[in-house]
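The data below hold one chain only, encoded as structure tokens and taken in the form predicted on its own.
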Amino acid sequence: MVGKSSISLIPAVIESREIVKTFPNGREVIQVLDGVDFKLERGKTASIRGESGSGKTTFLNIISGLEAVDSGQLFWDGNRVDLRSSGELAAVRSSQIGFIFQAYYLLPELNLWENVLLAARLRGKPEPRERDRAEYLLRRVGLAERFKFSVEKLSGGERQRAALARALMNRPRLILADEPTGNLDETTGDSMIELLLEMVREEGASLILVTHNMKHAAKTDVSYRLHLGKLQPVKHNG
């Protein structure tokens, strides 16, 4: 009984409520978000799908707090931070929140650990031990070979398993993936997310994978899909 109301007691990794979002179009307004509700558990795998347009990575940026919302309200393992200022969140994301980007973003004037050990150096020296990790990462996502390689000279794959190494460099809790395989071939796409979701699992963090594709989507705990500026909670066949 303990052991249940303690695990109840742990607040969520992120959870939005009534998040609204609108952008000006000319002498219209379009409303991208109208109200979403979400919650994500620690430890919980959750995708969103919707057609092009209809506000999947603005959701993204308001959740990671790139981009403010007009009403709502954003919380952080049950702190509350969408009324905090552009600086504190951008020092507490860089903890908290990995990301995968769809074109990779990796530096090309930057080897491959390079690259991957940014990540820590952007929050200050990295000691021996990021070093170590960022070392550990590369081979755990099959780039042994690949440390001192420039970007360029790398596949699409690998250039985003590199990406992925670089997202849980500084241990987030939560990783956030837009549309991670919209660069790679079928069977490419196939193992990167296999790659992503056993790897998020080892760490113990949370991810929220946005992807067109229906059976990436299927793979994660929970899947929602994003249409008219609400989140619809959408079950996995089977």
Second form
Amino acid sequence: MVGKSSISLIPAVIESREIVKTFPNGREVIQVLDGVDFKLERGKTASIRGESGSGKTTFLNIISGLEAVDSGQLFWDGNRVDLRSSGELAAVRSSQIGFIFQAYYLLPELNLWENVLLAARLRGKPEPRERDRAEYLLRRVGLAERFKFSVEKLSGGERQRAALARALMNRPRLILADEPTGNLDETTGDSMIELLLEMVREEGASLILVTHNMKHAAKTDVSYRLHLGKLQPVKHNG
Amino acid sequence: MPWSFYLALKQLFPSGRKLSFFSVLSIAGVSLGVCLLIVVLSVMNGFQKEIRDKIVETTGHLRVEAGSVIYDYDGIMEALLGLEYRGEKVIRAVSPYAYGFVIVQNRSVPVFPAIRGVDIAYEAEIVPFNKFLISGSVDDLDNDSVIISSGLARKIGARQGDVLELASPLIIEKLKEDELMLPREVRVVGIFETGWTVIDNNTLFCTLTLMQEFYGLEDGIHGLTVRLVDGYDEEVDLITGKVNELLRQGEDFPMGVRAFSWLDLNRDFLFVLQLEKSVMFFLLLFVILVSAFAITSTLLITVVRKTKEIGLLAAMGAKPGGLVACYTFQGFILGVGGATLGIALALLALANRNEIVGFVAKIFNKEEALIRFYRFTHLPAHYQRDDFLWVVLCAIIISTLAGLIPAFRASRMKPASALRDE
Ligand SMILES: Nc1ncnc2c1ncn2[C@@H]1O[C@H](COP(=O)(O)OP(=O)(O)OP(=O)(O)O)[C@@H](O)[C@H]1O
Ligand SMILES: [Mg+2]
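Next up, the form predicted in complex with its partner chain, please; the one we just looked at was the form predicted on its own.
Every chain and every other molecule in the complex is listed next, the one we just looked at coming first.
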């Protein structure tokens, strides 16, 4: 059974214990996460499904340190991080976690290549090695001819592929993808997920994929459903 | 280059596109302010310089006076002409004078003009008489004639060749001693106009000898006018100090003899001129301030519009300090761009200022009025490095500050909420 703590020499890329998260809403309090335990081994992929408003995005934000927990513990590579300052986390996050969002969030004032390289730039002056990597990734996601293209001239699928290249730029250990196919048509979405899984494996990264699509969810190593503040493992048939 | 500067530049000048509309507008706003400031300040400098030149032209750089009549002044003149400052002779000419007031009557209108008695041979080295004379000639000036200012001529209705009666204030002194001193008849041999109203309104020139007689000075004078060699205008205060040192050392110089620079003598007036300029600077600074508000509001809109991207940057590891730098730097760049363009525009406008004034005057059909009322046929302009520095500094500082509010707004966004923002 997945989710039970197993003894391993390699620490999990990410591990959460008893995460509780509430949001104030006027006089009431919304209980979004009510004790979430989660663990993802190096190189593994996981999917999370759940109704709208069930707290999937909130959970990803907590995992990446963008949002603080009410209680519970969070580990990155076996190190406890939920008590660290946001500044400290930001520095680690830039090299360890890559993000993919439903709405791409590419910067329109940069061309494609610059968008991908921006991930490296945020950590300091990009080295030639990193420039080469940005180029390699763009080629790998099938945008070889579009290096100097303005983001606004690309289709949704192309944009999401560029976002994937950007997410992988700094060789992160973990990719967080929040409904990456939400704005894409079915075929494009399917091939996007194929590419995502392929490249995550190639790069040896781990992945947490939030999706509403059962078919996509079934492609990851493990699957969960977030319901009533708890994460439940899901078994796929075939 | 840190990412914040990189991104700031990219937001203002996006890749693969022309300038962003916002950058163009903001830079135009700042540059207009800068241009206006430079043009106005430079033209004011021009007028100021004309006035200052005029003061020096009519009254010399320095005056040496003793507070009483100086009788033996040959030694002083010689010492002054020999004065060395930084190894150079800096005094070009020295001219003795006596001055006072007289009562003038022409067709029974009495006025009380200032009168200056000078030795034309010396004085011509200091005052360009020929430039100022509108009729007559200084060569005709003898001990029975005077040259009068245009304002005075108008007031008493005198023309060249007319005979005036001059009465000395000495009349009263003499009366006390029961002596009678009759007014003296003099011929007007010239009329002058300097453009410097204080002098033009009410002045009269005569020979030193006539003045000495008139005031009973024997061969005494009231003081000496000094003109410096060209190019030492800026150092007049230092040279005045040197002259005073010299005057203190000389043993047979009269008691209390001292030099005053024209800056000392016109301190109040020059202060008003400077004040006028400062006020102008302050007022026109508001033009830049207004464009700074435009920068603030546009940048604020950008920050709000880019909420998600700012959230993304934070997710990718951007620290709040970097975001502050990014938007503040945009204000800074707009300031630098605006200042540069503004200076270029100002120099262009100033280089063609007379064409511009002429053109505007022609449109409104006011060319004659311009000359008649403002007494200028060309617009003076004078560049001062300090003006440029101040204007540029203010433009850049104000624009940078304008970026600060949007910058803090951006840095205080919570990444999770920014990303969630719909
Ligand atoms: N900052 C916040 N303040 C108040 N409530 C919040 C905040 N962030 C999230 N919530 C609430 O928490 C709940 C979970 O939100 P979340 O975005 O995590 O859902 P989700 O599972 O990602 O939904 P979707 O599938 O629509 O993206 C929602 O009810 C939302 O309104
Ligand atoms: Mg969500």
